[in-house]
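First, one chain by itself in structure tokens, the form predicted alone.
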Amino acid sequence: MQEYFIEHPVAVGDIIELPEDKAHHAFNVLRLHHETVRLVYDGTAYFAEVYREGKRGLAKILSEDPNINELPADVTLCMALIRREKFELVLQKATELGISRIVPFVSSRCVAKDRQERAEKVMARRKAIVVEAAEQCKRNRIPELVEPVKLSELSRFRSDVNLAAYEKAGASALRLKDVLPASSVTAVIGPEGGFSEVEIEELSQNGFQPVTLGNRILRAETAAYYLCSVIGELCQ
């Protein structure tokens, strides 16, 4: 079943016209033609039938449902600027994950830098894909895309759990399941090149707890999925 996140108030009974933009994604793409899909407005979810008449898209809500497909917990993913392809396939699979909210921010080692020129763009096609991914999976809410922010900004972001994972925490640090469950996470993911030890000094003394995520060294989109997935299973 597709689900469309809609900008206005709905009633069960109500009939209303479809954005253009998913009028013509239902219609044109899907072939859709008096089916039921869901509709999405602040968290409430509605099953609606779409139809067309004339050149109009029009859906006609016929009960409210009453799954919430959201984790318990608020988490929110720091995810350091990687390759492009990779960061866009992070922001994917952490919307699909449950992710309350993803921070991009840039640190010492990021290899990718977002151009000043593009930043618009950029944000706009990054924004596209969380939408779309929350639709497919089924999500109440679309997670909240932060601009992205330097590594000494990530404080703002903290929550009742905070943590930073670092290839070298050594065997004896923390892991996932000494901190969780919380009702509220913030995880930190580092660049290709890992985090430097003045960045992990400083985000210690910010709060975040370095973590280790086992013996092997993942990428870094690796470990974001990773992460995604443990906290979201522990905080179930």
Contents of the next structure:
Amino acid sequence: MQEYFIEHPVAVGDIIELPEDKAHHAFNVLRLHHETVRLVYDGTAYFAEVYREGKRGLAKILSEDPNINELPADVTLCMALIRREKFELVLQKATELGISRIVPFVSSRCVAKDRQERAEKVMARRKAIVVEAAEQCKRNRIPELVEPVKLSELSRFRSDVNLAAYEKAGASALRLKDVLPASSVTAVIGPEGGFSEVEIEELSQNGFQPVTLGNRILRAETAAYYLCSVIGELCQ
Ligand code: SAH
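Please give the corresponding structure for the form predicted together with S-adenosyl-L-homocysteine, as opposed to the form predicted alone shown earlier.
Below is the whole assembly, all chains and molecules, this chain first.
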């Protein structure tokens, strides 16, 4: 069943007009015809029958869907800006895995450049990826996508448990199972080239504990999938 996030409150029995982009998707892409979709407003989901009336796409709200498909924990993923395709995959997968917030950041070894003149376009594209992924996996919330920040600004996004994934943390380092479950977690993942020693020191001083994800050095995007999956499992 297709899901769409909507921007106005609704009640059972209402007939609403679908926003143009959602109507286009429902009727021109999926070719739905009097079928049921899941509409979500501000965390509450409804079943609705969608149909066309002339040029308009309408939805009749049938009932509330009591299922809430969110993680019990509030998870913030601070993800270094890695190459575009990889970063976009992380946005999609982290959304599917249930995180609440994505904070892109720049550090000294980032190879990707977030060029200022394209910032608005890039943000819109990233936002669309997150919304589409949230709809695809039937979430009740669209993860918050924060504007890119510097590594030194990450302390603004701290939770109850704060971790920095560090491949040189050593065999005796903290592991995810040592610190989880928790009701809120912030996890930081470095770029392709990793963190410099100065950076990991700065992160530790800002309260982010270095954590190992095992003996193998993972690609940054693999580290993100691993972290989000394990956090999801341990914080159920
Ligand atoms: N260039 C570095 C590796 C960077 S891996 C090197 O070759 O030594 C990219 C990011 O993924 C790292 O900054 C870290 O946050 C995370 N990462 C990868 N493997 C990890 C591991 N085994 N434990 C903890 N973090 C890891």
